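Taking the form predicted in complex with adenosine-5'-diphosphate, here's one chain by itself in structure tokens.
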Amino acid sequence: MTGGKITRIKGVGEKKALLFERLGVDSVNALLHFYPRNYIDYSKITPLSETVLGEVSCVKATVFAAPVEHRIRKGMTLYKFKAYDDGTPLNITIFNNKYQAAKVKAGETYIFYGKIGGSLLWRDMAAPEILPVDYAKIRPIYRQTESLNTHYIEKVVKSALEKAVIEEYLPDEIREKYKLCKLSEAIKAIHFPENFKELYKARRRLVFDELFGLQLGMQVMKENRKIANSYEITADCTADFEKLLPFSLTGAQKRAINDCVGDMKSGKMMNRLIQGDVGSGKTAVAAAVCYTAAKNGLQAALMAPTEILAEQHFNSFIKMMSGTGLEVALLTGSTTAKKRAEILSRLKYGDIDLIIGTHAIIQDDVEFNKLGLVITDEQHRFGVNQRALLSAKGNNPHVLVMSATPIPRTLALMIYGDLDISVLDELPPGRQEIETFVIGGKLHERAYGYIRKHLDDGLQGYIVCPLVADDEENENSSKIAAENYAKKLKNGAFKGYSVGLLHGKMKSAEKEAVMHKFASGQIQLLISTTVIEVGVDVPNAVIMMIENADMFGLSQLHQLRGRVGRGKHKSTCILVSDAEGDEAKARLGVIKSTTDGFKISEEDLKLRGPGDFFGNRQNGLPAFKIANIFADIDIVRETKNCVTEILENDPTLSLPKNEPIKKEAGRIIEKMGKIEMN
């Protein structure tokens, strides 16, 4: 049994457990898949002679005479001895551990590991772990927290594993056609291999199986979503929507729409993600779904990260939709009491065809009377749960989310595997390049005056503030430099212009306000945190700064730079940098060279891994224990291969030989449903 609770194990008492939790191992069946950080090669002696001053090595050497004491002072005892190597001598020394020094005993022989210290003619060892001589093993080491040692973890998981029945849920032909050894075997080779060869099995079948099992839950997931819908559309409205744009639809916009309005025709819920990389028209698709949807008699809601973003798309749709006879609505945290009360209360009559607004459209007392249709923008920005919180809005409503994060395919299905993807790899036409230059911060000057030119021109500009080190964390001190930095172009290169000031400490309504004037072209250069990175769209911004830009992650400044280069006149992003290390340049290179949303996310995954990529607050993607999927690139193959072949031959898992599959599958769906983001 691995499922128990882990208090069951042999020494391990209520505040272990607690302290348990806190590295994630809530039972037995958690602590074995607590794979071990590091191994420690203790089979690998080195003779002493042979060693190198400042390594850690691992050594066998003889005790000369037993330990003596030296009180240094009160609470510091030194405990020294030497110990010999074929003629080295070592000097051993332990720091206040009594009961360490009692058991060195004169005469006998240990395994010493620790940094190599000393000369030419003698070594030294400070605060060594001291082995028994015959301990030749690989030993593991664990993520640790506070009285929870990697020794003390490594003899838990140790008596978890001497009474644990591991499960097999592979079937043979599964294994042996992709060469993996039985998990029981690679449960217990991954904490306490005999040797490396036996340590890689055990890895290449975890990994399999974390692979394998993310593919399949999300596989499953996506059969089961596929439900009978009781929201089929019967009209495809998509021609008289586009009557209602001042441009015509892109290929790529048309091949969307089309793939979300036969998903909802199917009878079957839309379960669709719309990829496309910034200025792509995103927006348009997703109005066409919305105006369909209304025109079949539904209901239909677009939610924003956002009220910058939330009130962008207000005023794009009203734009778009006016005449149309369809309602539409907007709703933040900023819409007052009042008018709140009035939009719930159309809103449940079935009155508002269409809103739009933040988090605030997914509150409790929010209720609609005929949701047929979610959209989330800039998916990446909510989690799984808000998006559900608005999808239960709905009776099983289509689903479509858009995400302007490009991102290599096989990522896209690790983390979307479970969704339908359309992308928009078209940029609509007449878009100018984006020429982009990285500066020295001594060339500051020059570069203001450039930006002043295109000011003069009737032009408008970003200035992107320098990132405070812990921005993301305390908006208090990025609002603080945001507004030094702000006051100090007012006052100095950009004297005599209108600048304007935008951070996320301000309230919607300032925001919104300073949003607008910039707009409205009333301001001409604003200056801005992050904030303005999601969707911000005023075409005629030319010019955008980013200082320090060393210290964003390429997607973000992709983000960021995508905020110009959206009309008709050719656009320059200035990267300002003083950074020296040679990723820092290699990063920035990648961003000077290509403008392929694509390759940039690709380069930056390569770089920073898929963790950091969304950042930790914006995680679509599961935390892998031990896979990675660049490393482990052929296993994602052979694991998607397989999990297709399973489900093609047995789409419901209900051949006995499956049966084991898909109670795993059950956890893990279970455990996918329980991820919680922001």
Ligand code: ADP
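Give me the form predicted alone now, not the form predicted in complex with adenosine-5'-diphosphate.
All you get below is the one chain by itself.
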């Protein structure tokens, strides 16, 4: 019994089942994989004389006399007694538990587990756990919810394990090679280990399973997507494209372009991620790939999350494609009806080689003549369905996605395991180093003066706030909100300057209008929330101040900082924080010391963990129940090697010994909500 509802377990009714659901447990199988969050080791006995006041300890002591009842008031009865451990007295109090008190016998020795109180000469415990002297066990501690405490959960898990039939899916040869215990042994020992050696073996097996299953599912998905493609590229036109550029491509850009063209020439559908730091040159890579696709008679489409970003790409592509004879068009929500109709007609009949736009290019009436390449920029800003709609406008077109969020390679391989990955780890020559300072709030006026100096020189700047409006600010008066702050600065430190306001609660058209004004130089200083984290390049913007910088994640701070330093001028980022905590200071110290997005993301991931790294789980990565990709990095490598070896020897998992593995891969893929196995 591992399948079925949790109500199949004796003693679990519908009310208890609803409480279990709050903990994410909706079946017997889910219960067996509801691992303890901690353990109590009752075998580790501390002599009373060595216990520390205020700490929880496990002690062994002999009862001097039976508990004495003390009625304090109606509804409150205490039972008090003394126990000794080699002369050190232990005063014990039991609250309102006549049954427990009756079991305590004079002259008997027990194990007492609880918080230590008392003084130098004596110790006391209030409401301790009282266990037989031979109870030298490791006890599980589970996450709890109302009316569902850890002891009850422990009892239910025991009942489930008594009848559970846990099927093994890993062949003996794999278990032997990687020194793994059986799955049934691991499940039992993770809940009720005899000792910590057994617990370690159980955890290792379950971590292996979790990472193995995820990587196997990703690899199978990748293979399923490598379908034959009718849009095979025969000519690599990269060399011709490079001649069009007024600058030289970096080695990383050349490698990424070569990866993409190689995919498209393979006869299989390309599914590739271009991952690069802020300013690493992803646009030039995308343009080179589009150029080769177009010169091979295919149409390409690039979808960006905002109009301003789409326009920026359009202007860049127009410059790069000048004189090539290729037709590039822009389609957004702001495109006039007349212009839109003209674009749709030319697109349908193949007169447009490359269309750049927002969600406007996935509308039902947008038709292509021969769509062979689709690109999504800042792919995490789009839903799976939106990306699928764009691909559906062609016959399994090549797919390229781009992300400016640097991710440690270990995590990238797990999140984007179904995609091939190219990393842009070099910055183009001429990219300005951004000088970063960390200051306290008392230096605001000096910082304002420094910003004014840049504005007076005809340059522009940003001030970023963590909140939007007053109602948020009132929750914590130390947090600065953008709306009030903009009014204050317009009438104070930046009176006479052109100050704009941008935040996420504004309508899309309002945001676009503000960004256009800033990009064109009409706004000198932009007060904004994090909506500018991924945005338009404004080479004239050279200074940024981030208020309450300790409230942001490291990767987010790096993305924000990347809005400056995009032109020829030296750029500065000022982080304002009055945080006193060591962790906050250390985090800001990381940002100050490096502009390497990959190093920063590594630190961010260590601090926040993979679950919170992206926010709202937009990455599609299942939550780890027991694995930790940093603590378990060796197992990450082992499972990757194991999956690679299995699929090299049996790509379709059709061998009898791999049938259980194929079933496991299907379960993982279904759980991820992506595709089913063929």
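Just so you know, these numbers come straight off a predicted model, no measurement behind them. Numbering follows the first chain given and starts at 1. In this text, the rigid core denotes the largest set of C-alpha atoms whose superposition between the two forms falls within 1.5 Å.
Novice: On a core-based superposition, does F314 travel 2 Å or more at its Cα between these two forms?
Specialist: The answer is yes; the displacement is at least 2 Å.
Novice: Align on the rigid core first; then say whether the Cα of D134 has moved by at least 2 Å between these two forms.
Specialist: Yes, shifts by 2 Å or more.
Novice: So, does G521 move by 2 Å or more at the CA between these two forms, with the core held fixed?
Specialist: After core superposition, the C-alpha of G521 moves less than 2 Å between these two forms.
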